[in-house]
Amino acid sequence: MTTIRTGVGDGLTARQVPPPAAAVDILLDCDTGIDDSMAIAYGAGNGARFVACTTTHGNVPSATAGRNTVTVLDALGLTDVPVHVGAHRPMAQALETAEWVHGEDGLGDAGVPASTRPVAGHLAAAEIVRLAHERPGELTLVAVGPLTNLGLALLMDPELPQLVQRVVIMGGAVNTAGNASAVAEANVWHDPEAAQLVVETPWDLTVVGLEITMLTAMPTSAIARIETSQDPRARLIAAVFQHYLGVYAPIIGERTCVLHDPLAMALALEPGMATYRLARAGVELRGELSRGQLVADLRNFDPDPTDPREPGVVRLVDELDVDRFHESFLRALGA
C-alpha cells in the first residue's frame, strides 16, 4: 500500500469517514472536458449510481460540456442518465474556459462521434433542488468544475444543505500552488462567489484540492494498460486522454496525467481509501493576487472543529492511498 500524506494534517490525527454502502447515489454536477470524463468512467465501474448530471461552464462552455457528458455516458452504456445544462458564467465575473487543455470539443479533438440524445437546458440549479426534494438523505453530491449551479441552487433553497446526505467538490489548493493562478485552483477561481457560498454552508463537505490531486499523477505502466487494453471504456478514455497526456508531459517530466475529477468521485464512493481532517476555510474574494484562493485555517490556535455541518467547516483530505486509487480506476476501463 501506498500513503501519501498531503502536508495538511501532519502531526495530528486524522478522522476516519466510514465506508459507504456498495453503491452511492450521486448527482454529479460537471463541466465535462477530460478528466471529467474519466471521473463519469470511474463512478461507472466503482459503484456509482448516477441520478443525473448537471453541468456548468469551466473546461468548455456549459452547453459543450452538456454534449460532452451524454457522449461519455451512452458510450458507457449510461443511456438512461439524465443530463441538464446549468450555468453559462460565472455570478460575477466573465466567463473563461479552457480548451487549450482539454481540446476545442473538450474531449481532446480525439474525434469522438456526439451523442444525439436530447439535453435539458438552462435548468440545473432546479434540478439539484427538486432532486434532492424527492430523495432526502439520499443522495451524494459530486462537483467537479466551477461551482455556479451549487451556488444558485443554495440561494433557490435554503432547506438544500439538509436534504443532501454528502457533497464532494474537486477544488481549491490549500498550502500549495494553484493552477489558475499562483494560489488559485481552476474550480474556485472560475467562480469564487458560489465556492464562498458552498464552504460556508453547513452541510457535510469534502474539499479534495491540488495538494492531493497532483500527487495521482499514474505511473507510467498504467497509462501503458489502458492504451493497450481491448475493453471499449479503456479504449474510449484512451483516446480522449492523449490530449491530456501532451498537457501534462511537460509539468511533470514523463508521459502520464493527474486524476484531478476521478480522485473526488473515488472519495465520494469510497471515502475509506483516504484520512480527513476538519478545518474552518473560506474563499478570498477581493485581493487583487489573491482572488480565488481557499483559505483553510491550519494554525491550531483554536480548537479543531468537531462538527463536518459548522458554517465554514470543511473536510480536507490528509492521507490517501494512491496505489488502491490506481487500481480502482483501471479496474473500471477493463484494463
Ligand code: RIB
The other form holds:
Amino acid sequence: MTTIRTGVGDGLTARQVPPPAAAVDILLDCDTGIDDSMAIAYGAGNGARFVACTTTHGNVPSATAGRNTVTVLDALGLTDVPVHVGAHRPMAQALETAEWVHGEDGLGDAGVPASTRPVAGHLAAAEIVRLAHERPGELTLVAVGPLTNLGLALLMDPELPQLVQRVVIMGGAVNTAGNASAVAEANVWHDPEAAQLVVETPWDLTVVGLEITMLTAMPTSAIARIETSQDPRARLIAAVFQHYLGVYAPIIGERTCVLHDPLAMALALEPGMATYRLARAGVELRGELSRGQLVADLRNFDPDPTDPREPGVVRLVDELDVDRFHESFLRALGA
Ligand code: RIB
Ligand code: CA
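Hand over the structure of the form predicted in complex with alpha-D-ribofuranose (RIB); the form predicted on its own is what we had up.
Whole complex next, starting from this chain.
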C-alpha cells in the first residue's frame, strides 16, 4: 500500500471516518469539465447513487457544463439522472472560465457526440434545497466546481445544513501553491464569497484540496491501461482526457494527469480511503494578492476542534491510500 501525506495532519487528530453504506446517495454539483467527467465515471463504478446533478459556471459556462454532464451521464448509461443548470456567474465578481484547461467544449474538444436529452431545469440551488427536504439526512453533497450553487442554497434555506448528511468539496490549497493564483485553488477562487458561506456553515464538510490532489498523478502504466481498454467507459475517458494530459504533462514531467474531482468523489463514497485532520478554516475575501485563498489554522497552540459540525471547522485529508484510489478508478473504467 502506497500512502501519500499532505502534512496537514498532526498525527494526533487523524480521524478515520467510518466506511459508508454499500451505496451512497449523491447530489453532484459540477462544472463539467474533464476531471468532473472522470469523477462521474469513478462514482458510477464505485457505488454512487446519483440522485441528481447540478451545474455551475467554472471550467466552462454553466449551460455548457449542463450539456456536458448530460452527455457524460448518458454515455455511462445513467440516462435517468436529472441535470439542473445553475449559477451562470459568481456572487461578487465577473465570470471567468478555463477552456484552456478543459477544451473549448469542456470535454477536451474530443468530438464526444452531445446527448440530446434535455436538462431538467435551470434552478440548481432551488433543486438542491428541494431534494434535501425530500430526502432528509440521506444526501451526500459532492461539489467539484465553484460553490455558487451551494452558497445560494444556503442563503435560501437555513435548514439545509441539518438536512444534508455530509458535504465533500474539491477545493482549496492548504500549505501548498494554488493553481488559479499563487495561493488560491480554482473552485474557491472563482467564487470566494460562496466558498466562505460553505466553510462557515455548521455541517460535516470534507475539503479535498490541491495539497492532496496534486499528489494523485496516475502512473503512466495506468494511462496505458485506460488508452488500451476496449471498455466504453475507458474509451470515453481516454478521449476526453487527451487535452488534459497535454496540460498536465509539462507540470508533472510525464504524460499523465492528477485526479482532482475523482478524489472528492472517492472520499464521498469511501471516506476510509484516507485519514483526516479537523481544522478551523476561512476564505480570504479582501487580500489584494490572496483573495480566494482557503486559510486553515494548523497551529497546535489551541486544542484542535473535535466537532466537524462546528461552524468554520473542516476535515482536511492527511493520508491517502493512493494505490487503492487509482485501482478503484481503473476498475470503474473497466481498464
Ligand atoms: O482546481 C481544480 C478544480 O477546478 C477541479 O474541480 C477542476 O475541474 C476545476 O473545476
Ligand atoms: Ca470541477
